[in-house]
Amino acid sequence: MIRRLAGLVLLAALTLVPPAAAAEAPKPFRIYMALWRGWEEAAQGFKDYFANQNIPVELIVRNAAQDKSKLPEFVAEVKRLKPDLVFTWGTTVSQEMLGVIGKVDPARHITDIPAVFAIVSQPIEAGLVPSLASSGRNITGATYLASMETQVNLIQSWRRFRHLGMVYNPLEANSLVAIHELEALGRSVGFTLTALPADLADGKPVPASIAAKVAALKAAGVDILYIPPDTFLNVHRDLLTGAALEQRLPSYAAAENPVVTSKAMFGGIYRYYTVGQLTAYKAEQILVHGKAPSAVAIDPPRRLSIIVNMPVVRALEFYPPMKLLGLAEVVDPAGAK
């Protein structure tokens, strides 16, 4: 009986101490996410990357929703929750929350925590790090706009130009970025570049004068439409890329919508997405396997993605070459079986 009754209370502790493989879940990184336009592609793609690793992470998920005072209110939010690592959206968003070089103000930008940004076209002109091969910082990220040489070849690979025509916000400064490499590559080449502001009021650009803009870049004997990364662009791409195609001026584009979900004709691009996983495949780096941010090179994804907008096509009768069609995705929903 005493016997018994010790294999009972035996029996009854080993079942109340849990076994070494049923050990806590590890704890998941806290991430803080800040965004400019809200949940989008590359967020997903950011965000399927530790899903698909098996990587436990907690997002704190904010958004400006294009509102550049919000900004440093996410700055005092981050110093207070202190998560694990940062990740900032676009340009503006990496400028204002973590400053550019020369300027970085710990009190007013993050600077003891790890950073990763995506969906910044021109880390070094932005001022954001000196090489892409390290960002000396607290930082890196990845990028997303093919050299502007790139495209400008790709262009040139479906017609030569002389006389290209570009549309921008004056208050991008990825737009102003753009103008300049342009200008100077086009000495260079051989070709012209005129570019028309589009109009502010109370600060800000005004959605009704891009199709007058596009206008008088058809007037003005353009080519092609170059249309820049530029968030005022992409809200209004279909007024953008709709003029474009009423002028029967052919169009390409540096980021995926004004393609993909406007008419623009086509576009060398990263896709968001994947952008978002290559971003997210660096910031493991940091969390998983303690890489110092500065030690992470900053770069694009691998494929460059050559996107055809078949229905532009049509409409405009401007047909590419059958090689570069063959390299090409095509985006033709009328065509859809």
The other form holds:
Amino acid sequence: MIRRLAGLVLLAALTLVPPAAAAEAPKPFRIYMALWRGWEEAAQGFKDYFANQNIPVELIVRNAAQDKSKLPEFVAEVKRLKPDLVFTWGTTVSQEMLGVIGKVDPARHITDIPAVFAIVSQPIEAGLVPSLASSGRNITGATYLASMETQVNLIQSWRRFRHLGMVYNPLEANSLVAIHELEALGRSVGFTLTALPADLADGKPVPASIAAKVAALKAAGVDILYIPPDTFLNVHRDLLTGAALEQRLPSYAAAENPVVTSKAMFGGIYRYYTVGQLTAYKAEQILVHGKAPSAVAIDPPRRLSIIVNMPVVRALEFYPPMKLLGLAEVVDPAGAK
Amino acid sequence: MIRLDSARSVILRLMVLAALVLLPPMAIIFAGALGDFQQGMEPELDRKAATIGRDLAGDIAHAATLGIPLDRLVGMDEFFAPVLESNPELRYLALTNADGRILFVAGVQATVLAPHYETADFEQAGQRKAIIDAYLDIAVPLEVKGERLGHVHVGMDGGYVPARLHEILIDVVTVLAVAMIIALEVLLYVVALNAAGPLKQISRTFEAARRGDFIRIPAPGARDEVGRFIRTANDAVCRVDELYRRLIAYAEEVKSAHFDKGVVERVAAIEDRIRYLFRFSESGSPEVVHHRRALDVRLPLFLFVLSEELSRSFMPLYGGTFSLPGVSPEMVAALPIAVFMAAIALASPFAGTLTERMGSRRVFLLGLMPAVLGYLLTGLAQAEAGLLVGRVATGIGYAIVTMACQSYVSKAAIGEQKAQGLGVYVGAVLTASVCGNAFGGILAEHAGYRAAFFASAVLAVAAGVLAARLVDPAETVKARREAGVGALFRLLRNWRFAVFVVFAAMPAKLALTGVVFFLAPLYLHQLGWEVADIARILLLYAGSVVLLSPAVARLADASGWRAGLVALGGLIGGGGLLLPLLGGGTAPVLLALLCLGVSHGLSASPQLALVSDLCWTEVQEIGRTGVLAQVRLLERVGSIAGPILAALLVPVTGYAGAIAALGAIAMAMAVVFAVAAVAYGTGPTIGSDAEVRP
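Provide the structure of the form predicted in complex with its partner chain, given the form predicted on its own shown above.
First the chain shown before, then all remaining chains and molecules of the complex.
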């Protein structure tokens, strides 16, 4: 009897001890990863964090391959497998699997298992959380866009500017938000914004109109071109940045691609890999340290990556200050001369 | 400053000898060390400059590699600025191109450097270090892929090493001076205890013997030369005593047994004659007297006060490193000083009672316990609460120990001149204040605040070891009852006394703790002075008190002009503190401290005498000591209020304003007192009760 009691106590003790603290045979955390575009940088950063921290995890990886119809299957699978945590990639996956506020249905969404989201540009606007300080729900996550203030400070640290230019897709909500924020900042910091929409035809933006808009900006006396995170502009980035270079207009991009794979002069972004690591850190707070997801704030990574496209800099002869150069990652495939 | 007493000549000669023997080798060793320091420091600085230059050159080469032309680098001022800021010995940074033309420079006008750079040939390694004006220029080559693009120039202050040496020199001289004063104290103690004191006793015995008095002999003390000499001398007295007793016994025998009445009468007459001419102890042999003198307590007292004074110059700075939620930083810094003063005030009456019951030696040792514990707590404190507890403990200990010493001095000094006894006490306190202040500042600057408190604990323990050797004075005079609350009210009913305490004594202490202990260190620190320098600046105050007091005491005695001196002192002090209003910088603070020192130097001795004048009847009833104890207690109200008031003022007025505000208060009080002093009347200063002149 006593022995059996002792055994029970031991069993209770074992279940009470957090798994990470149990030195022998640590039971790995089971994490269900719902991806949108397959295994990429953010997912890799998420996985590497646990490896680096020596936290044993068992990853169940599912790829929706940009097919929204697969997501209900994922939800069903999660309910069946009952993992310790769910990772959702991108706005769509997060909205579909976790539900937007006011429309959360425990039958169709995951509510009883903690979840972390990554690569959601605007979690509040997407209806995932009411505020970045706390989700008030069983979820948390990492954002990946630098605040507009941070971006403007970065541009100012390259050169003080008085006139910022922008070409945008009038159908893209992200761009409209950016314009709104830039105008507000301009009033307090002291610069003007000239934002020109791309022409529309058949309800679609016309790529061919981009170059003319850039020329118009240059004519308006714009100092620097701001390139917002905009799918249309991302697709036609060569048109946009090529036009800027031709007009000898320095350009700043809020996303990686225009700088790294095109001709934007520089950019301030959070690397997907870093965002993945930060998301994993938040998962650790929940799994290892037992925090409630609602107690973990939603924020971007601490360190902004500054990427400088050196061939463009040389072509424009618009050189970065020494301090900024010391902090920047330089893209310079060919090298000088 | 130091009363050398009767051993003056011996000690003076010993001091001169000790100085002659000790100072030259110390000076030689020190000069050698300075030379080594200089030799070691210069290459060290060169290396540092070269390292900085290489780091900068590396970053610039990186930019050049990326295709940025050297002359079109952007943000070089922001690039150079943090390097200049974090290395105080650097004066400028510059970048020249391959032709020696200055492209960018920060910290100095390009025209100063240009002539040199255009002519110098940096290809030769020997020319990479040059003296340009007051600068030392180190040129670091800038190369990209083997091509020489130019040079990064790191300019150091050519006077940096001499300036550092100068600072060290001042510290060392201070330490030497303090060491010599401490050596003097130790010599004074050793000579007084082992030679001068016993010899004085034996000379007194012989002096008495010359007058026919053979009643007392001194205790022989240690088994050394002096002890043997005293034993021999005592033996002689004892021999006389023995012969006397045999003679008297014989006379008695003759008186009682002789048949011839005439002879008996003659013998009785002779006996009476002898008894008239010579006096011997009634007890059958000479009485051994353990005579102790005020000087014996001087070294323990000196060491103890020294231990407390170590932290004087940086206490508010140390206090300022703590924080308390909801309390201003200034108040957090002021509280440790205020609670220390409050602890002394509250513990003093208790300490007095204790001394009456237990004797000075035991009370001294008892008082050391909270004092040492307090130092350790203060040094280890992690939060304001711990710091305050530590200061309260030390305050209680301070009250007990100083009271024990005062009692020892006042009892031991009976028979000697009392003034001399009190001189010993005040002398030890003032000397220790000067030494502790100077030495503590250096200690704190080089070893840290906390280490200084541990040094305090060690000094206090050393004081205890010496105090353990004290013998309580043999003559236990029934001290007059310590005046209680009743006496306080009785004294305050004397309006002259009340006016004196409120408008002269309290403001003096208010200015002392508020300005010297609290505001001056903080303000000087804000002005950029290091702790050791702050301590030396504060010496202006202590030094002028020490130098002025004795002369003023004589003047006050000679002229009888006491209230006037007290009033004048108050006006000078209050006026001096207004000086920081006139302008920023250090000079007004120096003058203010000097004025305050002059003020307290002028008023300290006359204050004591004035109390006796004002309270003649009360002195007759409560006793002079009792009256003075009440003055001490009352003026502590000023001591406690000083830092608190200052801390309340600082957020509103700033440091200079707060000093001036306290000055204005002191000034206003002094004016009231001056008016009242006239009203005191020109009536006779009753009783020339001039015993105490510290």
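Residue numbers count along the first chain shown, from 1. Because the structure is predicted, anything quoted here is derived from the model rather than measured.
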| item | value |
| --- | --- |
| Identical rigid-part label for A64 and Y226 between the two forms | no |
